[in-house]
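This document starts with one chain, in the form predicted alone, laid out as structure tokens.
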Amino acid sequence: MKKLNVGLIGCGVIGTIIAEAIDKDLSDRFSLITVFDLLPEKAQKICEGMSYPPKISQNFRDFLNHPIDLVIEAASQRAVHMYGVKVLESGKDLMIMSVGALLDDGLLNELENVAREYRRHIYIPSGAIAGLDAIKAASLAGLSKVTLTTTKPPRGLKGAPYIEQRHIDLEKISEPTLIYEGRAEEAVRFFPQNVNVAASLSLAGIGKEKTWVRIIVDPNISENIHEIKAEGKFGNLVCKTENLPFPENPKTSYLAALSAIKTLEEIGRELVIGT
């Protein structure tokens, strides 16, 4: 069976947890055969203890030149703006995990557009909540309220924008508080590595303008909390994910990284049925 030749952008937390897991028990379907990011000594670590390590890219051009396949971008945001589009018109599959950069239209559309020109496929795993096809189902009968409640502990929204913004001072935060509620399109660009998934709620029901998030640091918990609350024609859903944070990340869920996974194992299905 032919592999599927894989490329990676962003070795942090996630990007990690990934290139592990193709080169152990993903290894009969996938290579992984180059990586990028934009602090070198990232790369370097990633490919440390592998069986196949893969190759560094030192730039974007090097990276899209290597026989990819299918890349993954498990950056940021900003990684999504700059080489999204670059990916697909290479003639290359693209799995986004920074989904909150799709909440931009222009760049959804711009992607949208190019994919279907290219002929080729944007993957978006679930991340790092439960519940997605849940809401799909529901949007087709039509849904009046989604509501996605957050609830990090403090090191868990350090450094975000709407933080820093405000100069809120996290450690002085001793009970449950809310700090931020708005609709999805302003949260994800408030908080662009904490509430990804309210993009991906967003795409899957009533998107960003109707989709309401609500943000609250519990310096008493060490779990990142995600709640979604839909009513609809169907009746009423919730649904409740209680995640562990990476102790190397604890913006990131370990849950976001494992449906990347299953994505690629997904994709992989696919593969074995098609030979």
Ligand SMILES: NC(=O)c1ccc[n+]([C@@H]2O[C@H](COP(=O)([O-])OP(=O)(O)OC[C@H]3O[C@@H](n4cnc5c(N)ncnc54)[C@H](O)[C@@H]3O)[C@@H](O)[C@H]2O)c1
Second form
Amino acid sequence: MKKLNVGLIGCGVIGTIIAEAIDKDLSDRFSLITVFDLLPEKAQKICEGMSYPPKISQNFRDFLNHPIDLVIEAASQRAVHMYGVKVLESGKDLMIMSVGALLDDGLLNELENVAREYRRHIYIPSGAIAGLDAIKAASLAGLSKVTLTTTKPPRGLKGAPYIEQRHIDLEKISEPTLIYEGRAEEAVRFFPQNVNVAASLSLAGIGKEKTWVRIIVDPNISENIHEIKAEGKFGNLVCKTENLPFPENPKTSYLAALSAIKTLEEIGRELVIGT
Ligand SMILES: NC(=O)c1ccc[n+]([C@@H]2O[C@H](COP(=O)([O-])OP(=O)(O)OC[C@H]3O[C@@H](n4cnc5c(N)ncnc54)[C@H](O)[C@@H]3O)[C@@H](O)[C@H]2O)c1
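Having seen the form predicted alone, please provide the structure of the form predicted together with this ligand.
Shown next: the complete complex, the earlier chain at its head.
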């Protein structure tokens, strides 16, 4: 059976789970041939204990020279800006985890155009939320309102530009507190590592200007909770996901990594059907 060669950019918590899945459960359909991270020690760590260790690329040019079929970005919005177009132009498919980057219209258009020109695919896993299938379907008839309420423990929002710029002391918050409300296009800039789901929801539904985001800090919870409410000609939808975060990176939910693995499985199945 033909295998797809995968290259991974970003060796943090999501990258690690994906690499392990390819090494174990998905090894009949995928080979992880190279990994790249700005921090070489992260790339080194991900290779430890793997049955089929990938090569560590020292830089992006080195990475792109490998015979990769599919690049998985699990790094940062900045990484999507820096590498996304080049990946597609070099004839490789691209899976994007830092979906917030796609709310930049210029980048989104360029990625779509280049993907079309080079006949490449861009895959966007559903991430840390449920309900995108229904939102997509409902948008066909017209959605009038879509709201995402994200509730996180203080450590899940640490370091976000919005928190830093406003000098919000997360440790001093003693009860559930609404700290932000605004449009998705702004939310992904203020919370680039926390509300990628707002971007996925915008792209699936009524867009970044009309999708409303509320962020609540709750010191009494340990989960990252995302609640979607939508209204439209189809009726009403309420969809709540209570996600367990990774201990190593509490900003990220386990479900997000699982959604990437599920997307890979589906790509693999197409491959089987196609051969
Ligand atoms: N779609 C979703 O629902 C969803 C959910 C959670 C996280 N995310 C996003 O997925 C991405 C990965 O998440 P994570 O929790 O694994 O993060 P992480 O911080 O644990 O790991 C990211 C890794 O990427 C590396 N990196 C960052 N920028 C880079 C660049 N320009 N080039 C090469 N390496 C780079 C970092 O050094 C780090 O090792 C983040 O952008 C995060 O916001 C998306």
